[in-house]
Partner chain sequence: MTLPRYVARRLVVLVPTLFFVSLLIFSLQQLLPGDAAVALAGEEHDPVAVAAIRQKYHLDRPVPIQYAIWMGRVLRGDFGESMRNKIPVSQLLAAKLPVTVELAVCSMAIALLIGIPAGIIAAVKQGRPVAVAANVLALSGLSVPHFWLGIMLILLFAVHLGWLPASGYVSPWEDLRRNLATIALPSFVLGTGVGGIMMRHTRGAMVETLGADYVRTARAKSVRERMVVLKHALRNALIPVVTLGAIEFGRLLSGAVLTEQIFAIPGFGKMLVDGVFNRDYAVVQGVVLVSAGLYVLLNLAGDVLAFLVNPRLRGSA
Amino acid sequence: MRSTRILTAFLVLALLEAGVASAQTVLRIGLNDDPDALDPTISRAYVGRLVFAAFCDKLFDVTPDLKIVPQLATGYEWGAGGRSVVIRLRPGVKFHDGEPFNAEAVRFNIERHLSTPGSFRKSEIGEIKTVDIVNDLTVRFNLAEPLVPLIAALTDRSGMMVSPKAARELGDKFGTRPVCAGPFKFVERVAQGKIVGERFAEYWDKANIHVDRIEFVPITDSTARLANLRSGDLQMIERVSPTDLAQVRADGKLKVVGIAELGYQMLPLNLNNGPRGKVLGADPRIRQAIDLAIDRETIIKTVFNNEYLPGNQFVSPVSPFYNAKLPVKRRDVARARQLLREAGHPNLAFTLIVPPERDRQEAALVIQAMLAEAGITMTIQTQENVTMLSAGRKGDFEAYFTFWSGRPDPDGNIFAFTTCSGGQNDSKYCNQDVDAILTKARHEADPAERKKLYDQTTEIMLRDLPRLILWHRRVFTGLNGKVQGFTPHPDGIIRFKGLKLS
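Where the form is predicted in complex with the partner chain, what structure does this chain have on its own?
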């Protein structure tokens, strides 16, 4: 009799547990690739940022219309001359290991970003020289040079705060087991398999988190990813390809939401990076001719089902920093031919390096045909992505086909690419005026004044054309009908605040 009772009690407990387990809401998100190390200091891959959004909160965040709002901070004020900034911190925030988030933790994190060998954050916030602790919930960053885009950098990995205790304990292995202060606590990672997190019970904004468990599943094949969304194995997929959109839209159980990205697709042209810069670097009119011979709208219609936005500037036409006076020019083959004749290159020939990837290969073929009509022979050379990027660094190219994922502040889309010693300036374009204007824009806190400076830059860029900016993608997120409360952001990162599974 007694044993029967014990057995019954066990059964009831087991059933209760099963009930609790099934009531747990699990959100499974399909990623396009497997992220790199989950350490904000050394992280490079875009896809990692999607995962960080679940685990690591940042000092600031951006809204869908790119306004900077506080997250772990509550506000900021620039000091005299823009050489310091005071940041107030949110009280009562805890890291996943129970450690408090405070001014000391912020100082630790900034110093970690600046001093870790191989840190990719140093180039974003390297102007910070020292961090003063004003009080437990206030810090002051002292800068070597004024840097207005600093706050925007703190909306991304530079602003992510990790637990100092865990970072000290794990050292350079921190990326295998991140401990931050985000809505979800890291549970496990199976490389190429899944990354799992569970809701953090002591999250500062827990009232707005409605999902118990989160799983990121990398599936590189887009057809398989879509099949998983359709079967209900995944509830969300990121960066849906434009060619898959018709299928998603036709399925009544699915939704797709799109928003213009922050970045752009571009052709960097070699102007002065070694001997191969002689062809396109000889005369800006040559580059203007190429630009005029390309019909961006046709490329977008034929290759991308008209889902992307034609572009010519380092910010997209929906950005407040876009120079509306200089829209994408209409294709003009006659003018292109004339420019080539004036530059003394009526039979221009050059090589474009393109990675073996469907989108860029097809677009390159269309561009090749368009340029041929203007008398330009463009040879397409296929090189695997890493090989192409290495060739870019070394100057072993005339033109190559790449993209930039974009940053919320316009500075992140231009400074490193076009200043004389910019880290991403593969064209080796150098114009002291541009350097002066862009540096001034970094010091200027008034958005209207900054806009004028960026307008000026765009004018010069469209004349000198060290790179051809072609289009801006729209970031599409595919959702199962059960997902509620999703707001797309131009950075393509999924915010979990308010997200529900019905």
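Between two forms, the rigid core is defined as the largest C-alpha subset superposing within 1.5 Å. Just so we're clear, the structure is a prediction, and the values are computed from it rather than from any experiment. Positions refer to the first chain, counted from 1. What changes on going to the form predicted on its own:
Here the chain moves as two rigid blocks between these two forms; the smaller block's rotation against the larger, from C-alpha superpositions, is 26°.
For comparison with the form predicted in complex with the partner chain, produce the structure of the form predicted on its own.
Next up is only this chain, free of partner chains and other molecules.
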């Protein structure tokens, strides 16, 4: 009899545990590819930003209409001449390991961004000379030169705060077990499988987080990603392909939301990054010929159902910083052939590295056919996105097909890619005049004067063409109808505040 009661008690306990498990709200998001290291200092892949939004809060964030708002900070004031900025911090914030977020933690993070080998953040905030602790919840950044885009830079990975204790303990392994101060606490990462987080009970804004568990699932095949959304295995997918929009819109259980992105699609070309830069870096007329052989409008119509916007600059044609005097040129195959002859490369051949993602693969095939009409042989080589970006940094490429998701300040769309020592200048393009113009734009607070400087930069960029900017997307997010409270942002990043599963 006693054994029966014990068995019954165990069954009741099991049912109660099952009930708790079933009540847990799990949000599964399909990613286009697998992120690189989950360390804000050395991360480069766009999908990493999507994952960081769950784990790592920033000092500031941006609204859907691109206003900068406090997140871990509560406000800021510039000092005289723009040579310093005082930032006030939110009280009562804890990192996932229980350590307090305070001024000392901010100083640690900024110094880590500036000193870590391989840091991609140094070119974003490198003008920070020292960080003073004013008090436990106030810091002062002292700048070597004025840096107008600084606060905008702190809305992304440069402003993400990690636990100093965890960073010291884990060292260069921090990216395998990130410890931050975001709404979700990192649980595990299964290679090529999923990245899992659970709601952080002591999150400073926990009243606005309504999901218990989050899983990011990399699925590079867009057809499979959509199939998982339609089956209910995923509740959200990022970057829905324009060719899949009709299926999503026709499914009563799904919805899709689109917004114009801040960034652009591009082909970085190797000009001087090791021996593989000899061909495309030999003469700007070679790169001008490639550019003239590409018909952007035709690609957008045939591959992307006319959902995107042709472009040739580091900002979209709808941006106030766009140089309207230099619009996208019409395709001119005859002129492309002439430029190649003049440059001594009438039978140009090069390799373009492309990730396995369907949209870029299909666009690359169309570009390949267009270049062939100008006498250019472009071989397509497929590599996983993170591998491709690594090859870019090492100089193991002639050209590759990537994108930049964009930043609220135009500096974030060009400085790191274009200046001689820019952290993402894989082309190894170097023009001292451009460096001087872009540095001056960082010091200039007047938008009209900054516009003149960026116009000058665009003129040089369209002559030298270290990278070919092709188009600007609308970023589409696919949702299960049960997902409520989603607000799209121009950077394409999913915010979890107010997000619910009904």
